[in-house]
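To begin, one chain is listed below as structure tokens, in the form predicted on its own.
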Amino acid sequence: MGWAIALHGGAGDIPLSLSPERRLPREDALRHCLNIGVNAIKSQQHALDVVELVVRELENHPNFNAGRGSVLTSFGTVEMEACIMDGNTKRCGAVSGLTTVVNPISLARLVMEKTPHIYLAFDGAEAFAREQGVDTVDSSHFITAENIERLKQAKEANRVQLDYTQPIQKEVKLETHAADGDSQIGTVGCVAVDNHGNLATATSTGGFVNKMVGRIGDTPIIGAGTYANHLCAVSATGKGEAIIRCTVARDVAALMEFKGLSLEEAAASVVEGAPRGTVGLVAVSPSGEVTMPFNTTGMFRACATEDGYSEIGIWSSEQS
């Protein structure tokens, strides 16, 4: 089948009332950098590479929860992390609790390039930032209105809120929400396969909405959130704990490799057998095949395949 690339801006109860002030930014950053990473694979650059330009492009767009668009934590800080990893070899890389770089994806093709190691974090990630000159800011960068409110929002409702969720209603009962949370995020992450067959993966997220410092999702654990192998390479999104518990992506590749399952029932699998509303994925197949399913209300996503396939989506297609 040849190349292919999929990508995802966060997954969760998306109401199909989103407005179109919330939703077409959205939708038109994923075209944007759906394009990027096709033009990136036709001029035959590696899916390494591939990915971890589609990822920082995501987290430079202020509208996703990765990077520039970060939510805050209870203390209004910004603890951000990120993953990448190449499938034919199992190399990896990943970071957590980065306060001042600009693309966490590139620290952590660094951490994966540069060190002996697979995950560095907090004060020990920053110092490895600054001794690679990578871009980093003043944390005030990563502060914006909109985050700002949403961590009012949260704190007057006492729950940790992710992307989605919509403005709280006074008259809405407090205590309706759960205490861990909507299933609502808006992690961000690109998998992909190239002309060559090579398979990588990245992801990147700001967190939850009020989270607790020290905090740490999914997304930087391989196997949970991210994970590439010579079967599949796998990006995952929506609630990190559940993800952490169910290994998501990492069971993707283990349905196929040892009962022998398609990429598309090794997914399909994985996120039927997580409790309702907690997961999303995107993920391809040295083949060139793609899947994107998902068992919340939406997952902002896109994807292109060599044979002339592309789809930009949030629902399913019985719903929009």
Second form
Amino acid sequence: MGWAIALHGGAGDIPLSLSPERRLPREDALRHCLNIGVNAIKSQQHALDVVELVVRELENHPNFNAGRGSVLTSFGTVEMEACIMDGNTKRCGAVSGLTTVVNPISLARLVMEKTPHIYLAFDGAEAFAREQGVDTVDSSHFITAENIERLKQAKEANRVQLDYTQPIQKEVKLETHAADGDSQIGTVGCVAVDNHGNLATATSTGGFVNKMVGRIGDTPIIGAGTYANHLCAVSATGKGEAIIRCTVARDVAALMEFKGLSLEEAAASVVEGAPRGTVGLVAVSPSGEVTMPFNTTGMFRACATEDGYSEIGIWSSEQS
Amino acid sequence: MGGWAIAVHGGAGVDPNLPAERQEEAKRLLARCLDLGISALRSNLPAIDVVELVVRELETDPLFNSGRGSALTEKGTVEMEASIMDGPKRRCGAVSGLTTGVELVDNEYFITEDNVGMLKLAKEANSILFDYRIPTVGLESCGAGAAATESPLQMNGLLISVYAPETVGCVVVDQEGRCAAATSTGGLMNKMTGRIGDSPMIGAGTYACDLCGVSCTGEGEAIIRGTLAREVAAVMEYKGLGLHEAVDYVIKERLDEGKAGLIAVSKNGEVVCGFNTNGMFRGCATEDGFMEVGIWE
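Could you give the coordinates for the form predicted in complex with the partner chain, as opposed to the form predicted on its own above?
So here's everything in the complex, that chain up top.
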């Protein structure tokens, strides 16, 4: 027993050659966010408050694809989405299509707590944000120079493969690496179990570069990118459409519940079962276990448990 | 083993005082849609085409809450949502917040006079039960003290007569054992603009895989929390349950306090309707000649 926390800053084709100038700030940010989470848990905050707090911090960090730093749609705009879920009650809230809300994760929590609904999107969600008085800024705040460049590169690379106005060419291998090699990587998330065994999960993202306007990914879909119940809390990241099809987050819980697998076995089974290069996730159990499997090249991740274990990593141990 | 099967629904949670002629009208529509699907299956259309065809027909008829006849948002507008999923390869697509439909008609086209009246009633009911602009501390007292609405038959805090539950859906397994599911809805009467419910959420309102196809209807938030449609497939896959057992289990164990219903087919040509509401508009048929259209238990 005891608390545990894990967080991620996206999984994908993170090149092993990632330069220190790109790697170190992200590792620092992961360490910083992990410390914030650990301190919150140690000061007896509820798991739900902890995951919200950590994800807010990740959203505020411009190097991750959520909140400030969100990648751009094909129109050069941001459309952010987020989701939060409480394990013991299975209460949950989700938002999509946000353009001005500084911390989407906190709006998701307000949807959960202040409306009869679970999920608000686009204009309705923006109107709700104003009604609730959450921090909003001009949409340009979220747009970094780096992401304008990424969009430009993605548009050039995607013109053939992903232009939906053109017939899809079968089996075209996607070679869409932007120069920095991590333009497709997105999503931040945090899962936690506190000293009282409360489980919670939160996930937030800007989606993927050059996405169609209005596209909703796995992040706000309960059971796909985000899920928690009494057995585990899960936050997933990777290729959204694959995660939706595989109902990744719910399946970790379902394998524990229906097949009696352990957290680690269940998470590994789901990640192995998904197409290679598509999925990573972080998960915790009520007894304080933590697991962070991925079938991509890498996943920005960090975790800590009450018994003193702590890890910050990008690639798997054999690679790095 | 084998053979095609089809089921359609027009929502779970039915007003027990629904006039007889409305009941007959609903049954006729369900039967017509079943026939449409059956003909398509007999002409060897794949399951995915059949579910789309049938749901389009249900959307076009104003009787149920989808397409024309959709429930209204608090602003009196229509925001429709739908999803479709093909069992083989689990390909899927979903939309939400639609105001003009595929054929680009005016939003007014979807608004029926009946629903304008229902919205007024829903607003009155919701102003007591869960107006989110009222601080939540009042909620407990309101919940218990909803003396104005003592009828036990409520869904999502609305009297059942106002609730407009009639999401539509169709599940099909074709002769080759391919399963598909489709669900379409106008959502909850008096919903906040921008609200997304279970219907477009893969795994919640709609799911199909190699084993089965499932379409759900009812209290959206309970269906989302229960990842209801995926759950039917998950207990078949991970616990080895048959379709009947899986549907029974999910309706009994996965809804907590929520009220909902679902239709499901398996790759073996079985078909099941399950619900814990007081009724569900539904119809089903199989290749061996079985056909049923019903509303009550």
